[in-house]
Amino acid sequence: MAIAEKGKQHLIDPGICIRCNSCEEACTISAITHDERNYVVKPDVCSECRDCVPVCPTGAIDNWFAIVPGEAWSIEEQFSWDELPAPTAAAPPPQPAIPQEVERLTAEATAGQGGPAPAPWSAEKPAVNLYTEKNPITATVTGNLRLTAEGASADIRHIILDFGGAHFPLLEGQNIGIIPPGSDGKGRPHFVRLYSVASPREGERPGYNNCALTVKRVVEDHESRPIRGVCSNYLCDLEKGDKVQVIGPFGANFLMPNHPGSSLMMICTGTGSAPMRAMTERRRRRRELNEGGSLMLFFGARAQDELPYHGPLMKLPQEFIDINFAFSRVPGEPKRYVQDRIRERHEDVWRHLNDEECYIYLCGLKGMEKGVDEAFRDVCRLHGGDWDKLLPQLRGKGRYHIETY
């Protein structure tokens, strides 16, 4: 049955199509044709196989409009278009459902703040759920670098995935889903795992269609009991040239502001540094634009040799980013956590909390949000404020975001 008979229609956006002919070559059932003006999809032939989606370099091919069954736009009508018709309010373009496991993981990650807060008002509109478990995108590993010292107890990797010519737009703060190969002890396919993107929207290398992940090899649980993380070990063992099945992107809330003058306060531990690295690198690449705003980072780890990206961070000038490390397992020194550093910097923290242009991001191990919450409460109390009243205001304005795992 053609998809137009099911109440939706596959259309190509003539406004961004570059007429490369990739889609028509990829279609095995001859559902795509063209004239001197437009590439179009035959509504009575297209079966929604989506073989044409990964090869489109601009994403022009990836449009699925809700229609009244049997009332599809003809190819003659499509040939006459300069842009896609606007979808009606009663019939928005259908989107594939977010996988239940992704929804569960997202709910757990944002539970520490009572669910996701709205994105900053100026955040770029994200693409979400372009590739599903039934239709994943295949990425190629182009880099796998150990970030922590060889003697460190944590093996944390910087892994670069390349998507080739496929359309896979990502924003700082978004996640991608990785499908590890194989099955569990009961013969069921492994569940998808989510990983925060550690590179800015232009890619790990500007001009290349790739992204970076920050992955810790899991060999024990939170109670230090031996356990082998299925997906983390799979990713950490990958070599250049290996292929990875990816779904997503996911995430429409934990996004950075785009407007000039906006500031960021970032609080993280371990691999929770991934979205912070993406945001910091986005700002670093745009320094010469003099857009204003400041960066303040609170970064916790057991020790310096377990701190991802320590070397690159130390190369950044102090006038660009205010860095505050907290190490909890340094021999001969008292344990220090990010909440302790927040209290030490209470004057600047209080100023940022009351700055309408400052956006706050927290990412790391589950439970850390409680300590940070108490630290903010102490800072507010010290300066005559009320954290319990301020927090809902920050959340409502898209200024306070939490993702813990």
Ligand code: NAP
Contents of the next structure:
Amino acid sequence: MAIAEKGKQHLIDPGICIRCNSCEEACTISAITHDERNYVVKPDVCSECRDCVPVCPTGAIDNWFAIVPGEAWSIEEQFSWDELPAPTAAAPPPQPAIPQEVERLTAEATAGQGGPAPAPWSAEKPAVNLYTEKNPITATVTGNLRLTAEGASADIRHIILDFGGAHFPLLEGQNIGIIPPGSDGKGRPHFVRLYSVASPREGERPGYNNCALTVKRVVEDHESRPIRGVCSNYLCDLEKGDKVQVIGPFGANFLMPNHPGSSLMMICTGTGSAPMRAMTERRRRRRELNEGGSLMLFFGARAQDELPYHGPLMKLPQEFIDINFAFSRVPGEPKRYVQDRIRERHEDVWRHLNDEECYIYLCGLKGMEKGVDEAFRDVCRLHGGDWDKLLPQLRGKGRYHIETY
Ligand code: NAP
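Next block, the form predicted in complex with the ligand, ref. the form predicted on its own:
Now the full complex is given, and it begins with the chain already shown.
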């Protein structure tokens, strides 16, 4: 039964929606759609299954208005909104979210393959949504360093943002939102863009209230058609002292375990290395505590000089981190992807998959998700295992986390 027939309407708050598309992807009945401005819910299709609620990083999705049956706002009306309408006599105030129900639905959504997996049991409790689009924090740029070689095709930058005396706690694996200045062709302010935090929780240097981002200047889309990424070009052109509007933090799942003896298997492509850099740096700084556990990294890039953080990575001792590069565009060499390296290292990968203390993180291009899934399936098959059985177990235990775009 459609929700509108029950005298209720599901709405997305355009004031805080960051257009990440998670809700539309999570909706199995195509009740959510969007135009270039707003994400909206079709009142005659939504059945109130709430699959979209736990995946929303801002809570914009969680609005349930009482309406007179048959008088739901159309999607055309929703497309025109800049904020949710005020409740009227006919439409009483929105019902507050029921935390227990959200928790239950989150647990349901994360038990299988869909939606985010729960955070590792020992992960630090994250702060989320401290600053919103209506109330952003102003950061100051204190560094903007090109990570890729001058001749490389990609301009990837390490950008450091300082938050001064403001309270802005971040954990490795979380995201922040950047609001690019200016407006689009219709004179409307640009939408916020999300970036993974590339520095550990104490900042680029312990005691500094700052964070690093790994940003690639976007000059073409995934099909190599020329485009100019609004936010990435804005960030890559920043200079020391410039001010940036930031919102967040976001993300309560893709977090690293905190307990001694835990291991990480990290698989990334390109700038998807940002959270891996944060986690690796966290572990590097705690090395002398001898907490045990191991780090294994699979890192895909076009070539060595296109790979962000290649230099610093090469300085890390082998006994600290087991690094496996996969280069795809080296002249005279066959194309290699991270999934090829995973297959090559099947013995160790199989051991890690079965190690209850090993947590697995996948970040980067959307396309790698399927390739890595198939590689894990092959590794399992080779060792007499069953990936279809193992994967839900890993996810249920917060041991398998994916963030791909
Ligand atoms: P890229 O340079 O285009 O590609 C990196 C490597 O991945 C290349 O070797 C590429 O090979 C390879 N690759 C392409 N398709 C693949 C597939 N199906 N399976 C495995 N490997 C594949 O990467 P990028 O432009 O940096 O993109 C990184 C992605 O990470 C973006 O989608 C970005 O949104 C996302 N991300 C960024 C952040 C951040 O904070 N900046 C955080 C999280 C995620 P080819 O030679 O075939 O192209």
